[in-house]
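Next up is one chain by itself, shown in structure tokens, the form predicted on its own.
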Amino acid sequence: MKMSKVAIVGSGPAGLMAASQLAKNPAFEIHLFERRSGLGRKLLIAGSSGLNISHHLSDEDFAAHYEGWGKSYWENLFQSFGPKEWIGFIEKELGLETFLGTSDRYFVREMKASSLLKKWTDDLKSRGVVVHPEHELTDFETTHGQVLLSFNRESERWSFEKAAFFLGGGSWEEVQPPWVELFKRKGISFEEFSPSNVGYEIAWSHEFLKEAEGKPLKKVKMQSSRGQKLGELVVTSYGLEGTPVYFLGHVGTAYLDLKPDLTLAQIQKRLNDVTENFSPIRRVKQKLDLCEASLALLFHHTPPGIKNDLVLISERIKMFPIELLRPRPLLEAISSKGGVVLGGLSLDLELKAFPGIYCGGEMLDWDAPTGGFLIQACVSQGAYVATAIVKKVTQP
């Protein structure tokens, strides 16, 4: 029987999956493609710190923290293909142990990326995987049925009868990703990238900086227009690093809960009840408990008026203003916003002007805060367009 030649170019978390999906079927051979000369860097560097996978949400709250397409559209996703499936992928196939973490975070036991990614890697040469390193995609079409690709590293073209690009987003890259414009000169509409999950500028004082630059703001709530989120920031020379600022960050003024934990009037009693003739700020760092970065934050930060009244350094305590300036640089950033303009696409991921390339991850024009909803839903898309290459060929 003829193999059907596939070619998946990327080899992020959502190229992996489509190219796991597919090697799957005996009736496919799978080339898989990359730029660099080892797989995975954007995988490796999002689990440096301990790899979160996924969360645990049901597959409707899930779908609600990303933009992009509908909330519909990311339902069917997951229950096609969502957090139960990706972690009995990593268990069952893969053979490593998870955990659902006191932060409703699964993580892979070892904590560690590379275990994760030597074992994938591994797998798929065992299952005829072709692996083409310091490959780079420079050119692509479609003819007569057949989709022609073009490498920096040969002269002659390839051609497959079906692709699937998962080419990355714009976050941790020194430059602009090199297929942005090979995109472009396709015609094929783009939205720019901008940061994502990225810290945000601040302008502190330089006394509050001496006392609290590095210091984690511990158990605080944040809050902003796009909504409020429980966690812990750690200040910087700039600005403000952390989940709740990746979640919540957008130009303008944000608030801080500095102790989420007590209502005001239990804050504005304790305050009260001291019987020593202490002054707000004093009766303040006796009765509530403050990390370091906290108290800084209350003392270099808030005007004498609001400072030496008690009622009102209570309200301040409950509702901090703090002035987002700018999101750091995309290089900083964990992800991306922008990228391929998801009307260029059909609902099974396919280029609508190349019929046979199909595309996915964070190349695509969505978005979704960090904490294991990123990585979930590349892996989820490369299960997708695997599942649609897999129709489309076996039942034209």
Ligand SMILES: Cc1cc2nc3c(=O)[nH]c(=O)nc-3n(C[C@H](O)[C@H](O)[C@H](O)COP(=O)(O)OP(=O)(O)OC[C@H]3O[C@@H](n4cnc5c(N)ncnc54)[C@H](O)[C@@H]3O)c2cc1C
The other form holds:
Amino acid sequence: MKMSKVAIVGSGPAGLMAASQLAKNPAFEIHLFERRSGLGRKLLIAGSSGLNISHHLSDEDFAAHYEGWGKSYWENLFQSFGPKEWIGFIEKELGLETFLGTSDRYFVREMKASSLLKKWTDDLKSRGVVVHPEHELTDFETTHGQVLLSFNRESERWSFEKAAFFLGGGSWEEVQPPWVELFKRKGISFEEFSPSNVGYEIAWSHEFLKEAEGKPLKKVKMQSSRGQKLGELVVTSYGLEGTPVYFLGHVGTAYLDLKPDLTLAQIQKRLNDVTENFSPIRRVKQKLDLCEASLALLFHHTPPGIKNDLVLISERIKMFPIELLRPRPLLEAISSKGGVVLGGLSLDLELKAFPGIYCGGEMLDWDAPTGGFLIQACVSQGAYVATAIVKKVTQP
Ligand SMILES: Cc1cc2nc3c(=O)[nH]c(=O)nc-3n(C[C@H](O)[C@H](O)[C@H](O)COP(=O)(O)OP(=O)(O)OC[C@H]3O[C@@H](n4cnc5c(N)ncnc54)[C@H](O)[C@@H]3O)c2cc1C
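Show the form predicted together with the named molecule, please, the one above being the form predicted on its own.
Now the complete complex, all chains and molecules, led by this one.
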């Protein structure tokens, strides 16, 4: 039987999943290329503090977390390969346990990505996938129904029936990944990368930092023009990190509710109920059970006219203004906005200008918050591209 030769370039979750799905079909000879010496570097980084692989939501609510194509695109993608299929793959095909955390996020039981990556790459090799580390894609073209690829190591070009690129985004990289210039040279529309899911800078006072740096603002609700989000923030020397600011960050004013489980009226009642002649700030300390960082914020970043007034300080607790000056750089971002412009791709994620070459994962111009939404979209697109390739090759 003549085998169809397919190249997968990029060994992040998107590329690995495409290879896994194609490897189930004995009609394919699969080559996986990676420019680094080790596979799945960003997956390992993502998993260094607990590998959050997906989120527990209905398909519709899940799809609502993505920017890029319309919601129906994402619904369709997750119906074809969604959280259920991804979790099932990890448990049944790789034999690793997963669990649903209290925040409705799915995790791999071992919390680290190293065993997931090891099992995944061993599985691919056992299915005959040929792995080529230290192979950086440097050029590509399509001619006479074939895809020709060049890599940094060999002067010869490789020929494939189909190729799929999963080259990743711009975050956590010292310099812009070289593939971006290659794509631009090829005339492929590209939206410049910018940081997403990233901390923001705030001009904290020296006194506040002395007390609060490195400490959490526990259970606060953040509100900005992008919506509202309950969670924990961490005070850093330059500003804030944490899920609420990753979801809602933008340059300008945002507001923190430092006591979301009480209404304004309940807060005022508690503060008024103190019989001793205490200052408003002392009453707050005694009655509201705020965390250390929230108290420091109130104390050091509240004008005296507000700090000494029971009504005004209560209002400030419910709506504490913070000025987000700028996002931290791409190097520190969890993910990136921008990438290959979606209009240059068919719905099957095939490059319109280079039929036979598919793209997916974070290299494309879509965005999502942290919480497992990023990895989920990457593996879903990897699986989707694999299905599209199988269909194209077997039913041309
Ligand atoms: C600190 C951090 C924490 C994160 N935490 C989470 C989380 O908890 N949950 C979540 O869902 N997501 C998280 N992410 C994001 C997640 O890791 C990425 O969205 C995901 O890895 C993207 O997958 P990908 O396959 O598209 O690209 P990548 O994983 O970036 O893989 C792309 C691969 O392509 C290779 N490559 C690039 N150019 C070439 C070339 N020219 N030739 C050959 N190979 C090439 C790269 O070396 C890389 O290995 C986190 C990211 C970071 C940085």
